[in-house]
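Below sits a lone chain in structure tokens, taken as the form predicted on its own.
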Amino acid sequence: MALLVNEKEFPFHAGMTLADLARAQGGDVDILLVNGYPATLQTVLSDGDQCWLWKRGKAPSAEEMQHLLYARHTPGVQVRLQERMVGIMGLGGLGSLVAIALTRMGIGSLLLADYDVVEPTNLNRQQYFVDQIGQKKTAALRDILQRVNPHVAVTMIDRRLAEDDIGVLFKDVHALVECFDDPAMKAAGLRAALHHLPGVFYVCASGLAGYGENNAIQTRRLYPRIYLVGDEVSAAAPGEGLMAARVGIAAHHQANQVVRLLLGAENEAS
């Protein structure tokens, strides 16, 4: 007989209350969660519930993340995903929502580029803050990136690329995602992938703008180890601008196929 409790598995026995469990525990929580539903200390429990005890604003160690991590994407996903590095170029509508994406999936390491501040029309779609209006994307999102996960490792190029050093600044990724609003860097970028990252997946975007049909959004192979997101034809433009929910689908379909190529789902050489 047991209880899982915060993703462990702790011997039950009849008449048991989480008041039990939270001496157990050490007694400072106050965050009591059985089978998903608030509870009290006095709540009896039952053999098999699911418990959750927690201090509030207290972070997770990293034991206890990676932890959390295993237990819901099983550990020998997790452990794979851990050891990989991601780059990032951009951190606008695409690049900061990928990034949080990856955070929260435990990729071990990102490697993320941007130039820009964060300025009031990004709030549309980018994953920024009113009172960050200002700051620089990187430090911005470094901020909000260590509030979702802080054992993740971030490295930050706070300079505006150019097509030469794409090859020599992310020649240690696993993967690269191009996230550029500017089409010339979107070339620059696919010319340097194809001619100096021979070893790295490679994810592009073009075709993303407006609200139009969902599923005209799709990924598909272009190279070896490229892969292009979008729906290729629409660009920003007056009465169809960039809105969070479209940029959000395409790029949550990069973070997924960084995913599947990191761990061998789409069949090509890792």
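Each form is matched to the other, and the largest set of C-alpha atoms that superpose within 1.5 Å is called the rigid core. Everything quoted here is computed from the prediction, not taken from an experiment. Numbering follows the first chain given and starts at 1. What changes on going to the form predicted together with the partner chain:
Once the rigid core is overlaid between the two forms, Leu228 does not reach a Cα shift of 2 Å, moving by less than that. Positional change of Ala187 between the two forms stays under 2 Å at the C-alpha, relative to the superposed core.
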The other form holds:
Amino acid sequence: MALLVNEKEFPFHAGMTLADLARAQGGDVDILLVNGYPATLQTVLSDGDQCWLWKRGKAPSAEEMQHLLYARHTPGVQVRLQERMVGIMGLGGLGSLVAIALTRMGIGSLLLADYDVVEPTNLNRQQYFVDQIGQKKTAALRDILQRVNPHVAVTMIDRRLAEDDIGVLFKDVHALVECFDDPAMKAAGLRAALHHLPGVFYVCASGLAGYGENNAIQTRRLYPRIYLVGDEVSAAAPGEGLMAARVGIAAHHQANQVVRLLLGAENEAS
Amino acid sequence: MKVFCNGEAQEIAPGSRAIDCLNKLGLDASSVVVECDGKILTREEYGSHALQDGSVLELIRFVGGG
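Switch from the form predicted on its own to the form predicted together with the partner chain and print that structure.
Complete assembly follows, chain above in first position.
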């Protein structure tokens, strides 16, 4: 019978509370989590609970940092995600946010593709900063991701993709996220996934411009392992711009769908 | 002859290719993925794949923005 306390085994006995663990840790703790959820010193523990006790503001070691990043995750999830690689095609409003969300969730490695540089007109919705204007989006995003979570392995493809490239460049990823701006490349990406990436989960997007209804953005299954996010109507066009919030809704649909698929959601559904 | 696009019947000329159907519907072929009778067409096949009477097309249309 054992608990996991700050990722280390600790003997369990019936009736234990977090206060017992706090005393064993020297008492000076004020962040208390049990199984990914905030708790109090009075919380009574059960065998097998995963507990985190920490002093607010204390600088963690590199190993502790990795564990703390995921202390509020659903237990067991991060171990499965860290063995997975996800490709992202296009690092604009969708792609930059999908990459950050996946990085925060502990994806092991990312394969990021874009040919463009950060421009002032990107900053209304893309996750870059003013001081990154002029930098390649691949490098700028890698720098942001390293600041969020230094444990994610980032590989960059710094060129314009073509339909014939996609099946070759992304053959080793577990999931591929289509975040292109150009509708012709969106169609090309889906054809490439259907023809050339038989074992890869694929999440594409269409229809996310403007400030229309939140709930018109949906995730729809097109084929086994292939999903489309968006309202499928709202095109970026004169009079309808791309705006941070709605692009963000779609990007987070994509990121959550990737995580769901990597954790086995499709098997449960079918 | 009659084909079915995303479940809706369309009357098209005998001998029509996939691209003719897209044009009739006013769709930009470059932003559409075409499945015809269960087969995903390559981009080159849009102009060459002959439709049959009763062909079933699924058209997945993309709009810009990302």
